[in-house]
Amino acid sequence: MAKNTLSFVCQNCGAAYNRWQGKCESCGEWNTLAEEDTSGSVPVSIRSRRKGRTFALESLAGKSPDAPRLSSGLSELDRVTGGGFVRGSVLLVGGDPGIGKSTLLTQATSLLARAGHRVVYISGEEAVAQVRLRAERLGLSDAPVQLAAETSVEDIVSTLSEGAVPRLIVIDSIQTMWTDTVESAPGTVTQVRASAQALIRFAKKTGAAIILVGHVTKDGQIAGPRVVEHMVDAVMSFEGEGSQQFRILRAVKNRFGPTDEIGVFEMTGLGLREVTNPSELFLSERDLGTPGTAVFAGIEGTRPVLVELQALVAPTSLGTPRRAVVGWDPSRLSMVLAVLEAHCGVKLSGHDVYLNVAGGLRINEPAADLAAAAALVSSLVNAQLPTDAVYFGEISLSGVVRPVAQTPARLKEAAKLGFQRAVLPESARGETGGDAGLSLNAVNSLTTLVAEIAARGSRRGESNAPAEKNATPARFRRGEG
């Protein structure tokens, strides 16, 4: 009989070592290490002694048929997957508790049931009689939907196998499944590695479709060792804040479609509503006529999005000034401040500096640059920007305004919007494609747009108005604000 091994796996990323030790050193964080069996229940011998068998190898031509997709009723969801599910896919979905995961799974199985499918759903923390109460809740209480308590993968794998394949099987979640061939604790490493390992293999084995919910650490990672987002074949992450009604919905990994897509829902009391147009949306209750406000025109995946970005910079009487951003990378932030101090003489360091995209999403791309820098100046000198004007470009560490992608598709949403003119690179103008209808500002540099801001504050009652439009105002020279 083989010796039990025992090691200590950090329960963050997965790393195993001889010994116990405060921090880990792949990760860093400290006090994750437990300890684990990782012998496995078949002995080495045993599985040394296993002759491997031959398997037929394939030339790179030839034709291979589009894998079969699977739509699960909710467009929102099928355009993050890639446009449905497919046949022995694998999905993981993590979001922060309470965030609508559930919600979102249930509606999915509920109309993926009365279509005529096989639906199961496993919860492992949940008894049955709770998801029967958020199923009528939802009024999805009549679809057939096979549900059941669970946490052994032997049991379910078993249970599952029995009749016909199920088109989609909805694991909740994966940090409470248990194996037999592990000997360690649910939720520890060794054993969600395993069980994902277990359900991946059934899913490749018969095709069935399967989402594993995770949780969440504290930074917003899945918990868990990051294998497990190696080994299924997309991630998706739900966003959103508790107290906003909108929910987001992005993929992290998605090896059947696009990663940069998202899916734009509305919590209501009836569950989940897909929202068709998330720009007007996110624009429906922006503050019109406020300094410190820019509508920045992005793109996320295939979709145009337009966002309100705020921004508050007011004096501190702290020895260092506060940076706080929600929604945005706070390294842009700081990139974007340093080229306006440096470049366009507008000193922020005697100044507190706030900024936030409305609307609960968070923007990846650097195309809000010019955005966030015009927001900020605005609400330095209290200008208002105009009201009826989207702003992108992505702004170098020289202060010269470069293009960015996906023009033409920006300024089209913004027509379609009711916008007026929109602020853009130079570089940029020949791309419009010349049928939206906006009046357009092509900006080269930053200090240009920052003397047209200040030239608006200026109009207002302020004084030291620069002498000309392409100047740096006196008062950014001289730190006034």
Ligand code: TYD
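Bear in mind the structure is a predicted one, so any value in this text is a computation, not a measurement. So that the term is clear: the rigid core is the largest set of C-alpha atoms that superpose within 1.5 Å between two forms. Numbering follows the first chain given and starts at 1. Compared with the form predicted together with thymidine-5'-diphosphate (TYD):
- Comparing the forms between the two forms, the C-alpha position of Leu318 differs by 2 angstroms or more, with the core used for superposition.
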Contents of the next structure:
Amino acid sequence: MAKNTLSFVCQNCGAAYNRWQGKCESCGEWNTLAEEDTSGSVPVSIRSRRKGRTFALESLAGKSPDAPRLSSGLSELDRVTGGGFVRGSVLLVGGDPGIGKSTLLTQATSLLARAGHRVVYISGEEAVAQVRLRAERLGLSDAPVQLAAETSVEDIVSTLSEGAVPRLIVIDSIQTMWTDTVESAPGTVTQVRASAQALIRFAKKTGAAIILVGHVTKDGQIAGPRVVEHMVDAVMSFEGEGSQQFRILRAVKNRFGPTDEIGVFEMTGLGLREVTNPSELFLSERDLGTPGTAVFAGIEGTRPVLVELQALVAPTSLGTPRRAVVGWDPSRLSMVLAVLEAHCGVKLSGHDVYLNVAGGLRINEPAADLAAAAALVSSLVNAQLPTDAVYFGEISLSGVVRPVAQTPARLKEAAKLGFQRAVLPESARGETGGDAGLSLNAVNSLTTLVAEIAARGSRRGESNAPAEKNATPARFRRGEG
Ligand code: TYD
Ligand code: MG
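Requested next: the structure of the form predicted together with thymidine-5'-diphosphate (TYD) (the form predicted on its own having been shown above).
Shown next: the complete complex, the earlier chain at its head.
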């Protein structure tokens, strides 16, 4: 006789307790505990009675050639996975509802099916007709993807075990799956974990690659599936600002590839378009002629990406001034502000400070320090920075501008996009990789840069502002290209 193993499981992090309590001690969330049977098994009598039934799959595809990696046909997706899906691997794709996960995977599966691979798309959220409608909208109806709307893991495994092993299986989403080996309700942590386990077992046994889709809670964690993160081979998150068209696919964990690469997409009326040159996209909406913006020449993985940093420094009406930052590390901002105060005589304690990375990108590099500082000072003294300049460099606590990696790649990208000057660390001047075609303004300490910007501020009102505007690369002027 099976022991009664009812316990209270946190629906946010998966921690289990013997008694109900209001707050989860593990993740600190309130009211997330729900009663579940965590025994992980059911009496043999029930198990043997239940044999997975088979269900019909839509039109069949061809056979599968053997290759360790399966390229998806979307180079931005392949970049993030590290060169394609690995045989027998399981990948979790997380993201907000409506961000475009189903669209991305419909496109990827269709391309693979067209290339002759057996690809199966199991939708637990939408009916077959809805998935078809999306495919029609994307112009992919002719792709021989095998489609089903199913939620029972046993049925799915039984069906997929027949015939040739699929190269790729998409499960959209893992929260809708349920297995009858556990008694909890679908969507609970126990169910999600058990379903994922069964699917992972199937992937390892057969060599099929599986993509699990997972929805994310408002605080950015993959709800329920968070407990799956350690079981899968790779975790990607699909991010983007609701109001903007850019979507960024980021590897959070990857057993078979890098975790610092990003894939950039644009959501259009005809699905996701790959953006092979993200800089052009991030700079396309530049607000020229306003103080407080600086272009940062960054590196994402192996690829240079130019992006605009926007700062607003305004007198505060609060006792404690506000510091708000989107797309960058708040503690990095605090550090830059402290260095500006301590070493450059810039008084910010009476000001609210806002910093935003344009286009919904999230920057992790310390190399953005110099661009952030330039944008902040530019906003404070109300002086526009040269619109044809890029900035990069790390700032140390002593106010020294320190060199960063991959200087030549950053300069090359800036030159390619029509920029004329670069403000960079003095010590990086030697490794500019020959003639990048930019005029270089090497700064040794942050004080130098602050003085230069302040001088522009005091000169403001003289003739230089209109001249700056004309120096702008034509493609970034508002309303063009
Ligand atoms: P979807 O892939 O269903 O999101 P998810 O699976 O992550 O919940 O995408 C939903 C959004 O994408 C929806 O708001 C409409 C939009 N969309 C487009 O803008 N263009 C398109 O071609 C498609 C298919 C969707
Ligand atoms: Mg979806």
